[in-house]
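Taking the form predicted on its own, here's one chain by itself in structure tokens.
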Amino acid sequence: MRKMHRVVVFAMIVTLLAGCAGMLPSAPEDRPVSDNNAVVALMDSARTDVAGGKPDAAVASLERALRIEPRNPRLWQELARLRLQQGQYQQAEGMATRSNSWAGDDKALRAENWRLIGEARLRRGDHQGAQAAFDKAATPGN
């Protein structure tokens, strides 16, 4: 009975992940990351590095951009996304949380951050925390 329960929970998690994968937007390249040309150039460089399979170089570019604009929630979110891809789930969650702290009333950005947090928690095995984050992402005004 207990084994069956685990199988059902696992199947639910896989289904949830599959659904969230479709909900998780790719990098929001259509939204301006900043009015600062240096920050935009560094973000472009980071995206090029990611596409070229150089995540460490991308991280360096984003960290330089964050030294210019430390309160830019889109930069924090991009760095969280990279850390998630690198398997650094605790850092990804922290950076998405920081992005939310600067996101103001940008509900779409906040929802994306909650989905990143949920994904990071899920990959760490924190299923309840992940579900709470996904629920928060789906809550209007999160």
Given for the second form:
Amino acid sequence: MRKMHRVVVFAMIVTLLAGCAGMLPSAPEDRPVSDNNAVVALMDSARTDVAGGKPDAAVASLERALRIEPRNPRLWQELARLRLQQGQYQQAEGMATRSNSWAGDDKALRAENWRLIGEARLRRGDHQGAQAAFDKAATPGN
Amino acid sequence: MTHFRNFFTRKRVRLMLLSLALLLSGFALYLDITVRMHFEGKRWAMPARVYARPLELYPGMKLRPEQLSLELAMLDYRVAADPREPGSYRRQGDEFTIVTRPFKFWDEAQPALTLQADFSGTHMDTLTRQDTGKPVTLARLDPVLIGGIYPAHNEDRVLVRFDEIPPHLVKGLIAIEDRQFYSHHGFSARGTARALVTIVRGGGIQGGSTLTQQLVKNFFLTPERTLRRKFTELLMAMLLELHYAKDEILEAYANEIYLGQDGNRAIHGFGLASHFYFDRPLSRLDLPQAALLVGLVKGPSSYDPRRQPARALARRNLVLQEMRKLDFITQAQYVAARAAPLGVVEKAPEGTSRYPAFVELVHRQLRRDYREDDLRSEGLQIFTTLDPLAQTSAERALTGRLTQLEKDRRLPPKSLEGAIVISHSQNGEVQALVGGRNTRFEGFNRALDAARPIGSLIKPVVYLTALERPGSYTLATLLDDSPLVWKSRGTDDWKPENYDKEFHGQVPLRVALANSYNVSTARLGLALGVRQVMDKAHRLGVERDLQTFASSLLGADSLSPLEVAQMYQTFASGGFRVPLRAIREVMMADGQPLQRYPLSVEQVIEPGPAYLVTQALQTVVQEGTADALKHYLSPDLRIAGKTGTTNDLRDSWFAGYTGDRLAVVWIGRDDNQPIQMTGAGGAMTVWGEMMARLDPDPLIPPVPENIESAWIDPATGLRADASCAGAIELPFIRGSAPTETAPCGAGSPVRTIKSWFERIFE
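What would you give as the form predicted in complex with the partner chain, now that the form predicted on its own is on the page?
Next comes the full complex, this chain leading.
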């Protein structure tokens, strides 16, 4: 009986955690985006530009960074986030999907991409698609 | 007498003077309108200027020292023992010291920087500021100017803005043509007086012209020399000075002045003259070159540097001497410039752009968004994706290989033509475009406009359509390559044949693509549906209408090399359609950003099947029709590619991609006659030579999550043990790998299973 109880609590915690993963804020991670300083510098300048209300300049910097590291999923994700902010939902989804294709086994990154995809679909009015994406975001291993 | 006096009453005199004044002012007004009309017409038409991509410099980047040297040469950076001036550099082995030119990029202005770059092998090792010794994370060289989009009535001009005119040239002009230019009002009193004296003495009308007067003279079509014309010119020059600033007048002058003759074509303006004599943009001229152009003003034919080099040299040195007298240049500059050779290119280049084919692509993409008039007159600055290093490799490989192929195959010289498109495999930026073997020719652009049957280049589309049905097709699925007769109402029976004229029985799918078998591919395509396959080609990015005949499955449809590149781009980027772009940004004349052409991606193919197609295309290079690519590029690069050959060997194609670049090469004849070569024998050799110069990244596509691998016995297409002889490991979409096992070893059930298969298919 006691054992059973423990299992149920454990299952609840797992579900809760998984649910939270889907709602994680888009906080930029602490670890550097790349071990190439040029890419780091471009990412920084993109963030400065976003904060300064210059999204086009930010996109330009991110594209410069992507020319240096086209396989870096965090750059693609940042571009997705920017496009989402700019209301370019189709592009946001495209970039996040591209990020996923390079994400390897980085589960947190994949979850965030699915969340961005869900958001993009939601704002485009695709509720079913959005739900499917949010579900993926919440699934460990997505 | 009184009568006479009466006639000249004050009133009458006044009246006469008044009407004379009226007449004069009327004339002046007329002249004013004329001269302003002429001037405005010249002034506001500024072409769009087109730039290559700027070379980004950062430690660790893939760049060989020779490539940096080439880029600097294309930018006309000068070699200096101790580089201090922007636009100069020094190379000592693998170490460079470069003083960059300041440049206003789309996103930011970069001042001149003195950089120290060290290389090791194919990479840049370190990059530091020479003054501080501090490391530099990222810097850009200024971009190569690759062309302009010129006003229609001025097709043959290279208009320049005042700030693009080298200061040496302006000073030279002032020293030798018009010393008082910045202080006079359009005419020189002394010069005019001297001219008058000459006229009175009966010496005809000549000399004494200010730059302003010379400009006005150019507004008239005939070089008439009458007193009246001289007077009119004088008035007009004064009027011009009233309306416009000195620099504006000088700018118009620089764009108008006659500087030479090329057959029927008159060379007007320093911008065009700079290309005509030196094959470089005006802003890149050094002191002796600028002095030579200034010297030409007096008489372009008497001082023609190609026909009269001695006279031209003397004239140039006179200009330098006058500049020295006025202290416009230092003694050291003077001595060095005097010692310099004329530096004129032997033959005038065909056009003013080094890359007319690429500039044409840019022009076409711009026309979707801009009015032609604005492109030709607003002075827009266009930042493009052209990589001059990739472009140079492509041009050299094409021209070199075509000549060699003609020799090897005893074809008439200059009978072969070709075209190349190179793009970035991930972001779709067009890095190079070659429209024919005469790369400076501004005419027929084969990369954009030569639509030719694509032959086997269509096959990956057939196989993609199959692999998207993992329940029915995998890389290991056996296909039927036995004789096929396709009956269709209203047309003759279609009996496709293989290139080797043989039939190959049961062949694994990946082998059928690797060896480019026609019969099994046709049978597969027919089973899938021709329309389904052609729809897939559209989904990949082909916009042109495609036929849905059975022969379309073997590439009877015609596409341009650029369209083929768009189609393969989707394979190269893992199933994402990425529109090919030639433009990054557009900036207004005043440096304000106007528009960006951003990267865009859309997933159009599931990652799984896209991955399998790339895997199959890697097999083409490893063991199929493109295996000779190993003579150019290491097999470790795992390049994916496809050869294409059309009926009677009329077209030779190769499309392929590495980790960082996609390229399509076509070879054929303009009159569509056979060229006696396959895709592997022709286009692929160009591709290989070109890519080898570009140090490609290996192709390591990310493995999609729903891909798993399994060991397969190729003969049966069944699962095998990894230890079995001949067993190979293949990727499958999860759940699609065969489940039945073919154990290895003599007397094993392999045989029975094989015979079972044979019974089924026979």
